[in-house]
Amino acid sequence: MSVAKALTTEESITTRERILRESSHLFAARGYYGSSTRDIAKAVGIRQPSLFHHFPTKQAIFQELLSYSLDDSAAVAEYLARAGGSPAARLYRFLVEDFRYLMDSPYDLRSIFTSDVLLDDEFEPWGQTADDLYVAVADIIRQAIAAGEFIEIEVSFARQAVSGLMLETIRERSLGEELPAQRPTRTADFMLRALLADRSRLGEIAAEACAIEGLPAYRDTE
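Taking the form predicted together with the DNA, give the structure of this chain alone.
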């Protein structure tokens, strides 16, 4: 019954949504410029000009994927940067939330993070959003160092380590097999182990992270 339901759900996906999903996989595999509108159309099962009924340009497809992957993450990071309580717990919560969102997404978002294109003028607004996200994460790390929860470490370096782990997770997911459900917490554990001044607080911090409330919701597909 649940299989039948799943199939029904699959079949009710709109063409527009299928374009987004197939595009994300092609962009991830061959880059934005390496994926032609003909490739996308073929993957979706329509002819090339039919794409332009759903999106005005190829750019618009990519922009929608960018917006999906960045807007909500940035909102969550900025919320957590301003929230109270343990900064370490807030970083932990961000990692768990963001990984889960990326893991469960039907899109393969590698091309956004590897960002062949993010520097281009056409996509500049999202370069800005990506910056906001980075600044918010760096801010949480700075707070954790100031509070003595993290070791003395260069903030930009720690922030980059976070990005590196995220990117690698997205990449792995797109290589095929499903990632285990514990992956988000495991990744957050890993990160915190490297950063905490007192490793034995990890359990306590994870518990506090779970209790944080009021986060902005992530967008659904469809």
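Having seen the form predicted together with the DNA, the form predicted on its own:
Chain only, nothing else included.
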């Protein structure tokens, strides 16, 4: 461990986390380009030099939030798209895992999924990660249709329905609403009931989903 890391105090870790949380609220309310490092420092209650001690630029803050929001979700979705077994069960498991992650997030993620910032060159890697995430979810849905587990439906429509449920959960979290602990499984049940060709299989699919092993882990926040 480096001396710098060894000397990192709990206070500095807390300050860094506060910067991320306050930045996420500002980005959601004003947009990425409508928020300045001065605004962020004021919201956190620190001076700009203190903010730059933790993040050299506003871009670095947003990149950290992008990484938190997209990297792990994409890794899990891609793993499940390649896994064996029932694709319906794999979609169910993705929904449970990802909605649990969204519910536990300490950040306001509206700016990540509802803006065009990902089209900018400086955030191109995360734009690609978002595309990879959507492609993986669509692929699982396509596999389930081909296997006869899902009704015949436009894959893009079904994938967008998943995204819509995610955005609603993010919106509710941003308003400080206390979401029921059962939201992830209820969401998976809701989505699968809409897609399954044989709804009587829902319990069987949920059980198979729980048994899937080897998923990449979502990160913990500090």
